[in-house]
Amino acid sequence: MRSKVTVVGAGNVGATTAQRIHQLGYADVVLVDVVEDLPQGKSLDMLESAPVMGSDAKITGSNSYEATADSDVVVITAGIARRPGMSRDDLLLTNMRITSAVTAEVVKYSPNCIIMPVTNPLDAMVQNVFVSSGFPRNRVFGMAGVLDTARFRTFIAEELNVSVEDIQAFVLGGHGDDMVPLTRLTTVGGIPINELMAEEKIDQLVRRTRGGGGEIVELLKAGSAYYAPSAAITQMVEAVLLDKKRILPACAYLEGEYGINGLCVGVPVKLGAGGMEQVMEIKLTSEELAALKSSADSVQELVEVMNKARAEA
């Protein structure tokens, strides 16, 4: 019997994620969106690709959550992008309301699922879904670190003209300008990166990684990245469905690890059938730990805005 994965939001990120998971062949997929007929049309198009791609998995679209019942994993991509004239808090509170409503429906129909939020601002939305769901922390964690790390690995591979498969790296912290690439632990074929390029070049690649999403937005003029984000989501979903015990960076609720308590922040975790099965607490230098806590402080500011909005509601 195949697993069941629901993807909420049939925009570019959600639809591409649904397509990638469906093509794997071992999970049936439900694509949900509020826009009438949109998820139905996209899912039918994907389903008709199955004979070519060799996938017997089913994919269906729906405007309601009844079709999502008993999902094993739910990916939340629903939300709006920041528009001209919209403040950061406007975006935060709008997507807070959206993800809260989505979470209520998800919990109603799939009370035993694992939820993976992807909506921006990512870390704050993971916190909101975690609080709204009432789930234990192993069943709510967000995607961002895999994407940020993939970008860092890509830039290193291009610079050194080597295979991306030989590059190991971790990017921690919030999904924003103060994310924390751990250059000290970055290796190429097991060789520390600082033995292969100058510190100035490493710093340049770190800056490009931090601005990776913005670079794509600037090039596209309208819209944002979705091919790499959907690939990152799929890797995490696969780790759960196949119980792979992958060690990946993810946004998880911390309970004292790294000196951070009660906040969702990007750290290395073990992903398997139980969801976020373990926070991998590695020893950081004082500079790395300070950078991680600074990044966490930025997340905390957003969480406080959400807490105030809840209190006033």
Second form
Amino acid sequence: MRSKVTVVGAGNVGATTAQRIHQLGYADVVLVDVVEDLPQGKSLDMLESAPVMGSDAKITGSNSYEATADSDVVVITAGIARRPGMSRDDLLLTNMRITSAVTAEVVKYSPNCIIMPVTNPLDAMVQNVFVSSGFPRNRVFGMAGVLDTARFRTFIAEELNVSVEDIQAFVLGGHGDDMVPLTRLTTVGGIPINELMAEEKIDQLVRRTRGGGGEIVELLKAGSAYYAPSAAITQMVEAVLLDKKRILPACAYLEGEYGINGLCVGVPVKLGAGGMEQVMEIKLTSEELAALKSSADSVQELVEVMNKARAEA
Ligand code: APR
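Can you give me the structure for the form predicted in complex with ligand APR, which would complement the form predicted alone we have just seen?
Complete assembly follows, chain above in first position.
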């Protein structure tokens, strides 16, 4: 029997993720959105591509959660993008309400699933979904590190004119601006990056990676990145469905690892059938630890804004 994956949010990221997973062929997909007929229309269109793409998997769209029952994995991309005049906190609290409502439905219909949030601000949303779900931490973890490292790997490959496949990059911390790339552990075919590139060049690529989401927004004008984000979350879903035990960066709830307790932060983890099976804890230099701590502090600030809003509600 095929696995079942639900993707909540049929916008750019959600629909592209559903398309990628459906095309892999080993999971049936349910696409959910609040907009009437949107997930139904997109999923029918994808289903009709199946004879050409060679996928026998099913894909359906729905505006309610009955159809999502007993999903193995649920990806949450539902949310709104920041609009002109909207503060960072407004966006945070709006997407908090959306992801909380989505989580309640997901948990009701798929009490044993693994949830992977993608909605931004990522780390805070993972924390919110983790807390609202009541699930153990191995069953709620978010995407971001795979995307950030994919961007970094792209820029390194381009610069060195080598295959993207040979580049292993390592990041810690929050998504985007807060990302902590460990260039010490970034390698090209096993060769440390600093043997192949000047430090200023590495710094320049790190800066471009940190602003990678913004660079796309500026080019697209309306909307944000979705091809690379959907590829990243698909790799994480695949690691779970195929029990690959992949070591990938993800946003996970830490319980003392790296000196951080009770907060969702980006760290390397092992992903397999059990979800986030292990936090990979490595020895960091004091400088790296300080950068990670500062990234965690930014997540903590957002968590406090959410806690205050919940207490006032
Ligand atoms: N339940 C289900 N779907 C919802 C809900 C809800 N409560 N609220 C909003 N949505 C849907 C919208 O109707 C829309 O179709 O979420 C979808 C979001 O799609 P887009 O606006 O196209 O946004 P997208 O580019 O897909 O990004 C989604 O992922 O990478 C992050 O920053 C990004 O937070 C954003 C999210």
